[in-house]
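Below you'll find only one chain, the form predicted alone, shown as C-alpha cells.
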Amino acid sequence: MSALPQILENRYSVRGFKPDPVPQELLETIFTQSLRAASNCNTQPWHTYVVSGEMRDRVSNAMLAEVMSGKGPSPEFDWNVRYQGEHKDRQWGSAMALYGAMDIAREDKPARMQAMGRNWQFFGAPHGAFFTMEKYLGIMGAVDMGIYAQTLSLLLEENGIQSCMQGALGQFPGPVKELLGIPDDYGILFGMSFGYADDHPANDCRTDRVGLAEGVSFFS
C-alpha cells in the first residue's frame, strides 16, 4: 500500500494530547507545504492563525470563560444545520461512539459537559489552528477551506502529528479574534487541534464509512 492510502486508513480525530510541542521549524515546513492546496480559481482564500505555549493558554482561557459565562454561541457562519435522515443517524452514532469510549452513560450530563469543554482546551494539544476567511466568500470560501484544512490535516498525520477538525473553536470567536488581532471581515469558520496523541480514553474511539455503492455512482 502507498503512503497517502495507508495514512487514510490511520487518521482518526484525536482528543488526547501529550503536552509536548511539535518542533518550530517542522510546522513551519508543514504549514508551507499546505498552501499548495487546491482553490477555485486559484483564490487561495485561507489565513491560518495558529496558537502555542502562553498564547495558546490565553486563548483557551478566554474561549472557557465566554463558555462558561452563558452566553450562547456566536458563529460567524452559519452552523444552524439541523441533520435529517441518515446524517442523523451517522451524527447520533459518532455521539454515542465518542461518549461509549469514554464511559459517559447518556443521562450523565455533568461528565458529557465536562467532555464538551475539552473542545474549548483543544483537548489539551500543545497547538490550536483557527482557519479564517473574508466574510464576504461565503460557499465557495467555505469548500476551498474544508480541502485546504484536509490537506493540513494529511501532511500533519503523514509526519506523525495528529489532529481533530472542531466547529466549536469557530462558536465563540469573539475573544479569539481580539487576542489574535483578526480583522473584523475575517471570520472564524473552524479550527483543529493537533499534537501527539497520548493515552486517552476518547482516542479508542472509531467511526465507520459507507460503502462504494452508497458513496459513490458511476456512469459511462
Ligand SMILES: Cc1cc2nc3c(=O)[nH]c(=O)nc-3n(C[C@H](O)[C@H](O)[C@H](O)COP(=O)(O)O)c2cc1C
Second form
Amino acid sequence: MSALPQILENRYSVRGFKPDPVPQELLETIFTQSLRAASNCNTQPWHTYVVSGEMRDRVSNAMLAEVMSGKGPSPEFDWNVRYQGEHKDRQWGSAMALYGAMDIAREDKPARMQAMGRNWQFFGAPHGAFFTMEKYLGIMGAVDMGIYAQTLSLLLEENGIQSCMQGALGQFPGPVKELLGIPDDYGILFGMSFGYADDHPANDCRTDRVGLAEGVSFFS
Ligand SMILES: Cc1cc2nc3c(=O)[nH]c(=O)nc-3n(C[C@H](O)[C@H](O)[C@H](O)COP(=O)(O)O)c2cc1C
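Having seen the form predicted alone, could you now give me the structure of the form predicted together with the named molecule?
The complete assembly is shown below, putting the previous chain first.
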C-alpha cells in the first residue's frame, strides 16, 4: 500500500491560528485557482465572501452577538440532520478527539460551549470565508459547493496555509449578509477559517477514517 500523498497527510482541520494575514496577492491566486473545481453541468454555483482585517472583526462580533442573544441558529439550508448509527458514533468520536486535545472533560458544559464559541471568532484566524449559493439550488448546489471547498482547502494547504471548514459559519446568516451585502436569494451554506496554524492545543486533534473494505466495494 503506497503512502498517503503529502497534501492529504498535511491537511487536517486547524482550529488555532497566528494573527498574521496571508498576502492579498497570494489569496487572489489561490481563490482564482479554486474556481477550477468541477461542478454539475459546469454551473459553478458558488460565490465566496472573504473577510479580513476590520471586516473580519465586525462580522465575528455580529455573529457572537447573535449567539449571545440566545435566539438560536437560523441556517438558510437544512443542517438539521440527526445522525444515526455509525454516523452518530463518528460524530461523537470527532467531538471527543477535539475536546480531548483541548483537555476539556465531557461533563464540562461551560468549557465545551466556550470551545464552540471559538467557531464565530474564526478560531483566531485572520481570514474567514462564507460559501454562498442561490437558495433554490438545494442538494445539487450543495454537492458542487463541497467539491469547491475541498479544492480550496487543498490549494491553501499546498501554499502552507491551514483551514477549517465550518457549518457553524452558516448558523447566524442575518448580520453577516447585512454587513457583506449578500443578496436575499443567496444563502450561506457553510464557511471556512484560514491562515497560518499556531500551537493551540485544538491543533493536536486528529481524526481517524474507516478502511477500504468499509468505505468501498469493488466489482468486476
Ligand atoms: C461541511 C463541513 C462542516 C464542518 N463544520 C465544522 C464546524 O462548524 N466546526 C468545526 O470545528 N469543525 C467543522 N468541520 C470539520 C470536521 O469536524 C472535520 O473535517 C472532521 O472531524 C474530520 O477531521 P479533519 O478535517 O481534521 O480530517 C466541518 C467539516 C466539514 C466538511
